[in-house]
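Next up: just one chain, as C-alpha cells, the form predicted on its own.
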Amino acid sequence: MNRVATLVTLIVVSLSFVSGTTLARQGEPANQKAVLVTGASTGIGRNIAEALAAEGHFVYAGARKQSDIDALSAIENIQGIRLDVTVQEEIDAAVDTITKEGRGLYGLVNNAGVAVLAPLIEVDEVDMQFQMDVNLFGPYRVTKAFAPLIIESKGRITTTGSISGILSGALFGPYSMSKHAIEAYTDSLAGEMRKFDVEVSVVEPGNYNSAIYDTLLRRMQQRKQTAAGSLYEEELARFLNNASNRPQDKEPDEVSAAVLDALFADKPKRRYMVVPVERQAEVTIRKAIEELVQLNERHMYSYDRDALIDMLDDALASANE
C-alpha cells in the first residue's frame, strides 16, 4: 500500500471513531449488527444473547457479577459487560466502552427484570421501589443513555414486558404495575423515535423458564419475609409453595425468536405476545377485551356492538397492511 492510500485509510478510520460511524472491524462480517442485551446472565436474557450470537451478531451482554461476565465472554460473538441497570455509573461506563469499541450499536434489548409479589396494602415501600427501579427506571435509564448510538445507526429498541402488563390479580400488583408501565413507555417512545427512523417494540412473554422466581424467593429469604401475620397469609403461603415447587417451564426460544424479529424484520410489530400454551393467550386477549368493554360501559359516548365490531375490523385491517 502506498503512502497516500495508507494516509487515506488512517483518516477514514480516525473519522469513524470520532463520529461513531459503524465501520466493520477487522475479521468481522460487514453485515454484523451490534446489540446490547441487559440482564443477560440467566433465563430469557441469556437465551436472547445466545440466539443473537448464533445468528452472527455481536452481543454486548449485560450482567452484574464478574463470574457471569466471564462466562458470557467465553461464548463466540458475545462480550460480557458489567451493567446494573439501577447504577448510573455502570450505565455510563457501558456507553463509554461500547462507543470506544467502534462497532456502534444497532439494537438495544431492555431485558433486565425482577419480580416483587405481595399484597398492595402490605407491600414494603422498599420492595416497591426495588420493583420499579429495575423494571421501569432500568429501561428508562439505559435507553436514554444509549439513544444517541441507536439514533445514529437508525436501529431498534425492544423491551421485555410480560402478559402481566395486561393481566393482573391478587398479589401480582407490584410486578404487573411495572410491566403495565412498560406498555405506555413503549408507545410513547415509539412515537418519539419515529422521527429518527428507529423502531420500538415490546415483547410480552408468558411463563417461560427463567430465574425470576428463584430471585424472588431468595430476596424474600434475605429480607426474612414470610406469609406469617399477613391478612393474605393463606394466599401467600400457597403462592410461595407453588413458586418453590413449580414444574420446569418451557425454554424461552420463542421469546428470543420474537426479539430477533423485532430487531431485524422489515416491518416489526409494536407488540409481540409470546406464550407457551394457548390458554395464556386466551386469558390475555379476553382481559384486553374486558377492559375495552369497561371503557365503553354506560357513558354518554358509549358505542353499540356494531360500531365496536367496525372498530375491530378497522384495527385488524391496519395490522394486516
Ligand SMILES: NC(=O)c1ccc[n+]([C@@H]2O[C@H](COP(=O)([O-])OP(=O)(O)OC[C@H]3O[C@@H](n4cnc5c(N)ncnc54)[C@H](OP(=O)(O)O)[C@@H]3O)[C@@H](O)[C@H]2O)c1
Second form
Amino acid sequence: MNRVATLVTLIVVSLSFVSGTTLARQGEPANQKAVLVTGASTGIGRNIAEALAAEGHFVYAGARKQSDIDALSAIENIQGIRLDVTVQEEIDAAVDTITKEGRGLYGLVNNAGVAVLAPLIEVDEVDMQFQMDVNLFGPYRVTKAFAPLIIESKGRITTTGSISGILSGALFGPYSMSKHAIEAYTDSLAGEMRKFDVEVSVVEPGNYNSAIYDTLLRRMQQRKQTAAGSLYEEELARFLNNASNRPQDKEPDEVSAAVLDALFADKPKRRYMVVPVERQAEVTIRKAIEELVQLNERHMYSYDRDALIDMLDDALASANE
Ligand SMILES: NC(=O)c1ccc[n+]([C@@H]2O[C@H](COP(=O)([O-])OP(=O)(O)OC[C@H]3O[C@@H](n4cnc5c(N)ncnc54)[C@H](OP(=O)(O)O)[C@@H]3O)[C@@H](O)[C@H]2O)c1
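Moving on from the form predicted on its own, kindly provide the form predicted together with this ligand as a structure.
Full complex below, order starting with the chain above.
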C-alpha cells in the first residue's frame, strides 16, 4: 500500500472511532446492521431472525439449546448465541462475545417469552415468578446489559409485547400482567433513550403460529398441573382441549415486517399492533377505549364527549406528524 492509501485508511479508521460507528468487517456490506434477537429458536423470534438475515443484516440469534444454536448458525448472516434471558452470566457472556466480534450492535429485539395459564386466585407463586422472570425481567436484564452498545450506535430497541398488553384475559392473568408491564417498560425506556437518539418500540402481535402453546402444555404436564380440583375446572378444561386441537394459525411474517420497520424506518412507531384477523384489532382498540371511558367516568374532573373528541383529534394529529 502506498503512503497516500495508508494515510486515507488511517483517516477513515480514526473518523469511524470518533463518530462511534463500527467498521464493516471484511466481506460484509457497509450498511449491514447487527441485531440481537432473543428467543430465536422457534416461532416469532425464528421468523424475525430469518427475515433480518434475508434482508442482509447480521443477526445474533439467541437460543438456549446447542442444537438450536447450531441450526441458527447454519443460516447465512446468522450467528447463534447462547442466551437464556433469566441467567445473568449468559447475558454478560453474550455482551462479551458481541463486543469482541467488533460489529457493534444496532438493534435489540427482546422477543423471548413464555405463557402461563392459571387463575389468579390459584396460581402458584413459582409459576408467577417464572412468567415474570422471562417476559418482564428478561427484557429488563438484556436491555440493561446491551444499552451501552445500542447507545453507541444510536440504534433501536423493540420488544415483542402482545395484544395481551391491552387485553386481560381470564385464566391468562400472569401473561397479561407481564405484557402490560412491557407497555410501561417501553414508554419509560423510550423517554430515557430519547437523549441518546435511540428509538424504542413494542410490537404487539395477535395469535400467530408458534410453539408457545405446546411449551405451555408441556410445562403444565411436567408440573403435573391439570384442570381437576380447580374452581375453574370447566373453563380450564375447555381451554386445554382447544389448545391441543388448535387449528394452524397464520405464520408470523407480518410480525417480522413490523419489527423491521421498528428497527429501520426513519420514523418508527411506538406501538405496532399486528393481528391476523380484523376481530383481534377491534377487540383490542375497543378495550383501550373502554379503559379511557372508565378512567374518565364520574369524578371531579371528568371530560365531556366534545372534550374527549378534541383530545382524540389531538392524538391523531400528533401521530400523523
Ligand atoms: N404466538 C403468538 O400468538 C404470540 C402473540 C403475542 C405475543 N407473542 C410473543 O411472542 C414472543 C415469542 O413467542 P412465540 O409465540 O414465538 O413462542 P415460541 O415459539 O414458544 O418462542 C418462544 C421463544 O422464547 C424462548 N425462550 C423461552 N424461555 C426463554 C428464556 N428463559 N431465555 C431465552 N429464551 C427463552 C424459546 O426458547 P426455547 O426453544 O429454548 O424454549 C423460544 O425461542 C413471546 O414474547 C410471546 O409472548 C406471541
